[in-house]
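Read the single chain below, which is given as structure tokens and is the form predicted alone.
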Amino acid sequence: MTDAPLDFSTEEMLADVIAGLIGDLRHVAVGAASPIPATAALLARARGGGRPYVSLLQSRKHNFFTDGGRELFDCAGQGRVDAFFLSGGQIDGQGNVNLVTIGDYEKPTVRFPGSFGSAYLYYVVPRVILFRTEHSRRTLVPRVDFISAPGVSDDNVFRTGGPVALITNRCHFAFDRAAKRFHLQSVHPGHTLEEVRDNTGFDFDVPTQVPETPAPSGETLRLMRETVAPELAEIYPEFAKRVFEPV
């Protein structure tokens, strides 16, 4: 007799994958409006028994900064932030992120909230994990309309930071900094390589055998639902209720 498959949400799947990329780093910072990375960071800490240290900018409890973003930038510039997270209206095959506009800059069809400190943090934080919950040709494009934060730099540019991965609702891409392009690491359960190709606007490398992303374990789901969710509810009450509270 085999165990019944576990029931988990897309958000729990993505948080588990991102937590695996965080591991036991020293310090992970999470910006505003990022409930899935926040879940992942708190999950990584719960697994690691207190490591990594997690800074959630919108939190009173999980934030030692007293001056918000400026202190985060100082901390990152000093090499004291090991991982950060970025998303965008558009992301392309070189890891460029667009947080500004779609269409002509002077007469855009869409305006996004803006770059804030994304370009700076992309240069100085060693492990930047990109994430996007809509994996489509509208969001993953051949070339972004506006580069808010560049994924790669010329060889003569000193840069300690940059992308290591792109996690979407369909798959996990690893970023090859030498080749300056994405490599398909795994496809999430319930999705296929053909589906990923059909919905990705940029070219990417594919292994001979494409692994399936491991599903969250029962223990991981228990930690998220019993330990992480109550902490997350301080900052993202609606997200915590929608994802973690039983119907």
Given for the second form:
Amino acid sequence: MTDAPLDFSTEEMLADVIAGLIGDLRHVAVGAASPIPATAALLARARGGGRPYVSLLQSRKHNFFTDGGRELFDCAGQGRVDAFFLSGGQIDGQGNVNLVTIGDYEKPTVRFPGSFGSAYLYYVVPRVILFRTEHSRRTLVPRVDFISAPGVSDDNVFRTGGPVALITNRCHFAFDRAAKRFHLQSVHPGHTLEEVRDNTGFDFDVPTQVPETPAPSGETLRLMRETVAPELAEIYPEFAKRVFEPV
Amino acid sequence: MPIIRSLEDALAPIIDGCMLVVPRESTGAAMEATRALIRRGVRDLNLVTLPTSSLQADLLIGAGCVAALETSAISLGEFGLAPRFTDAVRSGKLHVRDATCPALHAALQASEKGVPFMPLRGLIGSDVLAHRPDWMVIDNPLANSDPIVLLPALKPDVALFHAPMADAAGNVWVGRQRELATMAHAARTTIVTVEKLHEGSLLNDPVMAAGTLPGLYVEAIALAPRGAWPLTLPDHYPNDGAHLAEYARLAATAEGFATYLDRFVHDRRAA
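Switching conditions: you have the form predicted alone, so give me the form predicted together with the partner chain.
What follows is the whole complex; the chain from before opens it.
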């Protein structure tokens, strides 16, 4: 007996995967320009009946900090932020992220905005989920040109946090902190292992059987469309309209 | 001199070569004041953003007002890269001291406390640290083998921001934008533009007083209704998205940026 296949978008599937990685935590923070991670955090909260606390840093309504911009970082430094999201102009196989320059630092060919909080939050937030919807050899490189924040540190460096996963438009990598490498966790429906290999600039571990990323359940899709989408529309109106409103 | 001044008089302490700290794009950027500084032709600013900036830094850089920049990011957010910043860095014309958000908060907090440095976790092993010869790694003296970064206190000459209101005694209501108070505590002097003047003292009502920066820290205040435009003043007005999109389009080229300045910055001369 099989259920009829559900109709869902890539964004909904990615948000479902990320919500699974967030799981049962106390506090998830989401930075600016991150509609899919924000969807995932709100989905995790809807599933958890109000937990985790979700801080959407660019929202007025979903940002409870009252002590200025520093409060998030002080909070994270104490271990009070359990999960956060980072992206990068480049990400490499050791989990290093580059948000600064490509080419010579003094006279680069490409200049990105800057490191934001990454050079700190990557060290002190236990579960950092890397997220990059462009999965290509341009973005997933053998070695980043500039390390905004390193994936791993020497043993004597204070480090309670770091990467747990890298989610792209093609697949889900888990990060193995001991091996300092990514491990292919699943390939999204409609994509293949060969395609992932062809478009990834770094080496990664591959299981004997590569699972397909599971589709979101009917209940998950209902929660996203009915509960999460209206909350998301406050901050990402265009995204909410495009992804969640039936054409 | 009275504390409430004309915009031009209020901005007089921002002299060529000074270190100027401005707040992030979503907390009250003094944009009317920024346009006045460009009209006046200020030069060689050592600009510090707490901790990021968008249009404000991009305009000052594009107009040739900035010699050095300390920031954790300059971007137009949903409107893309900051084009004049990107161009200035790529051509090697702008010296950037790349930082990370909490480092800027912490270095200003050191100045708030009057101490020479602040320690900060993270950073070790990053190229952010590698390019900061002014930052230092020491071994935590209270533990064994625990390297930690020390950030020298950052003491700007002037803090400049826009706030909802001030009273005649120079007290400024910043509400929950507490980083504006941090900036003012840390800087030698503070200049504020405000939407309106408050009758009476902001310190009389305990609810208002909790969100008030005392006039002790403030050198000058100028009235500038909608003074953060086209950026947001939180809880008052949102970003002018259409304007920011037009800026992003025009400022993509040097010629387009010059057109923008003519249209939105310099034309006030004639008015």
